[in-house]
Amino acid sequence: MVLRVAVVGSGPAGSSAAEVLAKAGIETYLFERKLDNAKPCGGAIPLCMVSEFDLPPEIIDRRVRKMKMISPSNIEVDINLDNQDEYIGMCRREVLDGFLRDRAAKLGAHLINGTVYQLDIPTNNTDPYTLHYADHSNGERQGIMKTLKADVVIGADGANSRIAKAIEAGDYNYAIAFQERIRLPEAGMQYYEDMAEMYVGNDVSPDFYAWVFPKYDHVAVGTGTMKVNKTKIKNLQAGIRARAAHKLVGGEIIKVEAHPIPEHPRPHRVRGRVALVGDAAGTVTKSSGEGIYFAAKSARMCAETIVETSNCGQTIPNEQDLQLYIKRWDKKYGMTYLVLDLLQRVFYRTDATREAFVEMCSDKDVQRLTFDSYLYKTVVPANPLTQMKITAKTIGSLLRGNALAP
């Protein structure tokens, strides 16, 4: 037999899973409803992703080595990467996603331009799943209704995942991200050549942050907030536009976009022979709101588990086999998620705590720890003296701002 795996969604998660499966000789079907999709996204990727996922230089629009943290009272803290070999990559999702999708297809994944509407769950542990989808390869939006049978299904179809609904994976809280792509005059783009900005304050987000990130020929200006505050999102976007107005003079809005961001993992990420990865699983981090690397990494780990437990596609893995992916994921990244959740709870509560947060970011040890954690995706253990210094700095900043909770 030859194992058949259907991967629904061809963003960084779905394409990364399909690549691993196709390389192993597994019959892989990769679904994407819109091949030219430009997903709303800040577009920042860590340095480790460039090498780990073998991304070519042209995928990266800008190499950010300078960051400004801007407090509610507009106090600015500059954070610079001194090592010129280190950077935060800024990319457009339509470029990144297209590259990863095409690479998976070249390696043997069957790319289907189609929208999956329904997943039929088999009544026993060996029968295949049936996917009902509209095939758009004829160029028609409506498409031609077709079906496909698969032994294993990977749901990589985002926060509003139809695959997650089909397996009753449960809901999760989510945030809303709103972003404008703004093309600036040449002088404005020169300022953002290798500079990104993060703004905090109730005027730009009551529970997150706002950003100005440089891209190929424009900047992405946006904000995020929890679902409970979603009716305020346009006012919050107006807030970041106002705070950054003097740097956006002469800018032209070329695109407006919004999308949901998961706030925690779904209650069930594996059911039967169906596994969820990326946003569909809820792999976005708290505090930073980062999702691209963790989406691709979760999908790769899931696909590697399928290859391993199926003996390179010679047998059909079961639910227990797929649960191994979840155990490995939680062991590797569970602490990272806990730390970032704690940081958001402590520092994004009030403008006083946000002022303390920005003050703390002026410390060189904090900057190095933060960059190492982001660039290389580990909760970096500092030496005891540095840990004590950072703890004292944190408490001192909170006390000076009268922000320390009882």
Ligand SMILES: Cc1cc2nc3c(=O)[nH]c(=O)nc-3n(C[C@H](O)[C@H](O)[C@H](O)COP(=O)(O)OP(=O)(O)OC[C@H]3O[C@@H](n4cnc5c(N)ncnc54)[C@H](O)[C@@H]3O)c2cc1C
Second form
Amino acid sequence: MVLRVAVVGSGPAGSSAAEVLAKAGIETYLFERKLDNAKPCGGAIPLCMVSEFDLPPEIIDRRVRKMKMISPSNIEVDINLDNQDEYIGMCRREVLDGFLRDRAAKLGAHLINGTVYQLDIPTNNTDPYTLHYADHSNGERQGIMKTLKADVVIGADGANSRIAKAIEAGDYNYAIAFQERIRLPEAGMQYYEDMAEMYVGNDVSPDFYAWVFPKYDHVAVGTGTMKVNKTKIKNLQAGIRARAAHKLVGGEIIKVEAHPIPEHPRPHRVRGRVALVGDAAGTVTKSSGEGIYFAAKSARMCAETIVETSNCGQTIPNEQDLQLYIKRWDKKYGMTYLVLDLLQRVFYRTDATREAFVEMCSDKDVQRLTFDSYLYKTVVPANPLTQMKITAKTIGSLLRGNALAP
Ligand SMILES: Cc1cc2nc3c(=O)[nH]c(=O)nc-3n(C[C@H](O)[C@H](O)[C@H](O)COP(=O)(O)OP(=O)(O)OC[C@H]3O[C@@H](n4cnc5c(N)ncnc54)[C@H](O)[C@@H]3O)c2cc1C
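The block above covers the form predicted on its own; next, return the form predicted in complex with the ligand.
Complete assembly follows, chain above in first position.
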């Protein structure tokens, strides 16, 4: 037998899973409803993703080496990456997603331009799943209804995942992110050439941060907030536009977009022979709202587990086999999620804690630790003396602004 795996969605998650499966000789079907999809996204990726996912240099539009953290009272802290080999990559999602998808197809994944509408779950443990989809390969939006049978299904269909609904994976809390793409006059674009800005404050978000990120030929200006505050999102966007107004003079809005960002994993990420990866599973990290790398990584780990437990596609893996991917994921990244969740709870609470947060970011040791963990996804423990210094500074910053008051 040859194992058949259907991957629904070809964002960073779906294509990364399909690549691993196709390389192993597994019959892989990769569904994408919109081949030119430009996912609403800041497009920032860590340096380690470039090498780990073998991304060619042209995928990166801009290499950010300067970060500005801006406190509620507009105190600015500059964080610079002095090593020219280090940068935060800024990419256009349509370019990144297109590259990963085409690579998976070249390696043998069957790319289907189709929208999956329904997943029939078999009553028997070994019977295949049936996917119902509209095939758009004739160029029509409505498409032609077709079905496909698969032994294993990977749900990589993002935050509004139909596959998650089909397997009753349960809901997650989410944030809503709003973003305007603004084309600036030349001088404005030059300022943001290799610079990204993060703004904190109640006026721009009660529980997250707002940003100005440089993109290919424009800047992305946006903010996010938890679902409970979603009716305030336009006021918060007005907040970040006001804070950055002097740098956005003469800007022309070329696109307005919004999308949910999962806040934590779904109650069930595997059911039967269906596994969820990326945003469908809820792999975005708190504090930073970073999801591209974790989507691609979770999907790769899931696919590798399928290759291993099916003996390169010679047997059908069962639920227990797929659960192994979740165990491995939680073991590798569980602590990262916990720490970033804690940071968000402590520092994005009030304007006083946000002032403390920005003050803390002026410390060189804190900057190095933060950059290392973001760029390389490795938490390298600082030496005990530095650790003590950082802890003392953190407490000092919090106490100074009376930020620890209830
Ligand atoms: C405004 C905003 C800014 C962000 N900025 C950043 C950032 O700077 N850096 C970062 O790391 N993360 C950022 N994120 C998070 C990041 O965008 C996501 O975590 C990431 O896209 C998740 O990838 P994914 O492959 O899991 O899902 P997605 O990228 O959502 O991909 C899902 C794919 O599935 C397809 N699809 C969906 N349903 C179906 C279906 N039924 N049939 C067929 N195909 C289907 C979609 O068309 C899409 O191509 C941001 C998010 C938002 C909303």
